[in-house]
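Encoded as structure tokens, the following chain is the form predicted on its own, with no partner shown.
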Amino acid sequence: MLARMSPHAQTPDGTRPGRARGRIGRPRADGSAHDGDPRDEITAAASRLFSERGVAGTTMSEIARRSGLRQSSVYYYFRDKEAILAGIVASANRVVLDHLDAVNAHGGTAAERLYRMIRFDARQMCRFPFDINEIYRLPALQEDRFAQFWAERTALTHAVAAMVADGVAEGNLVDTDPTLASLVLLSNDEGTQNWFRAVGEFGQGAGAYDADRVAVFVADLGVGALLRDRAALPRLRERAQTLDP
């Protein structure tokens, strides 16, 4: 039996045990209430301001004033902005590991899973709020609490060595280092978010560089690589925009 949990504890990663549905939400600076989760508004406000100014530039009374909320609001929910972090960046990887979920359970080649993982992947990491790069100097990520976080990004790139081992041995790949493989692709999906974030999305008409057109550029880059028949990428890519719109 689960043990219930006192109304002002926490939880490891720091924010707020839920609240029971339609009861109103933390008073807004300004004296007003609001019946949504004021979580979600604290995280939507910490992503913006993290990425325009870093997290060492942002400040837990910002992020109340760009929250419309209270300083000590906000300090209910989530004790210091490392833990808004953590639940940012635990997103990113949950996401992932849900779609990879759904992928395995779908069935197919390794190399159209593969395929499938990178494209959703960079495009998932084009879309995060901030630089993820700069998430993985922070100090306060080699804390006890982003624990889970390390974990599951360990768990993705087993994951995605183990699709590279299968598409070695269905023959469809080429002979390589699954777990080198699967770093490098991993890899430069986050180093596409960090030069996508700087140049975002410009041009016009066909022409734009939007997260989508990148996905599939990096997953036909990192992919088509290890394919032993590149004539297999276009259906590969057919596939992966079919299941995963």
Given for the second form:
2 protein chains.
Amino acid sequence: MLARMSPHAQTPDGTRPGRARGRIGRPRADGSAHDGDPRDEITAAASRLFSERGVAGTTMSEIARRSGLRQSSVYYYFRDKEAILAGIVASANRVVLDHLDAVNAHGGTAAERLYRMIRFDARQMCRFPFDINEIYRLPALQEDRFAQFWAERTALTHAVAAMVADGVAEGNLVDTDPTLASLVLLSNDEGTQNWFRAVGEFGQGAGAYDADRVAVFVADLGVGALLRDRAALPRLRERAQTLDP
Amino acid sequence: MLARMSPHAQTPDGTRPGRARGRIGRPRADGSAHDGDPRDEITAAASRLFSERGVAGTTMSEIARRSGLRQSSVYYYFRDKEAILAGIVASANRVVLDHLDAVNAHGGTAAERLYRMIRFDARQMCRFPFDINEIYRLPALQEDRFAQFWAERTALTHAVAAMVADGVAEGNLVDTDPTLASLVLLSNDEGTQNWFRAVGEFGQGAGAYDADRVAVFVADLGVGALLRDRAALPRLRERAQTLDP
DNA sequence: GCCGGGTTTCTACACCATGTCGAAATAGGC
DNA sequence: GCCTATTTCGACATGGTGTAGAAACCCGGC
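What would the structure be for the form predicted together with another copy of the chain, given that what you showed me was the form predicted on its own?
Entire complex below, previous chain first.
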């Protein structure tokens, strides 16, 4: 005996209730109109606030206000604050995984593919509006809500580990533990977020350290450490810059 | 016109009010006795709880209960939750900075000193009961309370950057940006925390990845990337293991 | 035109955590 | 014994989270 239709989470058929046709339902208190799905408005507002003040520093009232709703109305669409976050975070690895597919489809030596991945990921992290490291700290991180995020994150780790193993087999990379290497390389990318924004203090000159330069540096360091012949590094760098502008 | 003696923060002369002589003051509701300074009991309890559930997941009531006090009594000693944290965190860089002094006093090539620092720091991070990355996310991080933490963190960055610059000048390290290198190396150490605890999933065999092994791997990768002649790595590794067992 | 069902939003509230206030309970000095 | 300083407590104001149930709207049937 269901109390009422609860549009939380995903609907089975993929269609979402909410703003399908005309604007039925009680009008908003502030009289604001809205064309799209309120879910998208909420997500967009939350996205901006999360990146400005962090997840913990953002209140549901604030999210609601920016979405033209009252605080409690947000709960009609999302069970709680973390549910909003989960929706945003689920797409965090999307871009990098798409790039992974492109890289593997394009082929090339394992070292070349690895360099492209690391550089791309580091640049992505520098540009990512959210704080990946804050997400790692959430209490409910183990729960199903973040299942997609974790599955994709693990897939990324395995893909990078496979590239390292390939490179070792090909003879271009030094003999090393692929699992450890992939963990260190990827966590290095993520760690970049911690200091990249504050790097202005250190950088000499205007825009001395931009995302591109930092990403190249991180990739040079990480892949360079694994390359058997480090003289190959400039070629990898150029190739990556050409293929992933 | 001060309302009353407020034992918050540090007292000018270094002595702390509180449990100096006999046990004066109102007795505790649960009748618990206490020998040392209540500040230490609170810090110890908070320390345990923070590492178990994170800072955000720990309530003042819980801290108070484990210290034998009521929730509001904790505020007699600490202005708020972050003040407790600040006291703990202030010592986070202590051990590493002490090690830095020892390394510099002992001397050796820049590469050797650098390797010792990175390995030691990484191991320290693996063993640190707290989550450095959670601390970075705190709203009040810019405030005076964490001034000591930041000052020491910056000192560490500068020291590592100086080692890199020395190594470049000596000709043992490849020509690179010392500032960027120090930022990446240290953030790599910190990033280790993010995956080290969960690494059991990946590790084959019992204790396959312990703090020591991970620290060596991270140092090998970071310093190895900078070494002009990577054949020197095994010697650095052995030397570090001898000097910093 | 009016009624009933479904949808969206609201108001009101219960709950919990934070941090403040003033008072209560002790010890020690005069 | 009284006064003062110290330590702890209980009560509370405030603000955020999430729930319950009603209100306001659209639409289709009669």
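Residue numbers count along the first chain shown, from 1. Here the structure is a predicted model, which means the values were calculated and not measured.
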property: Between the two forms, rigid part identical for F196 and F78; result: no
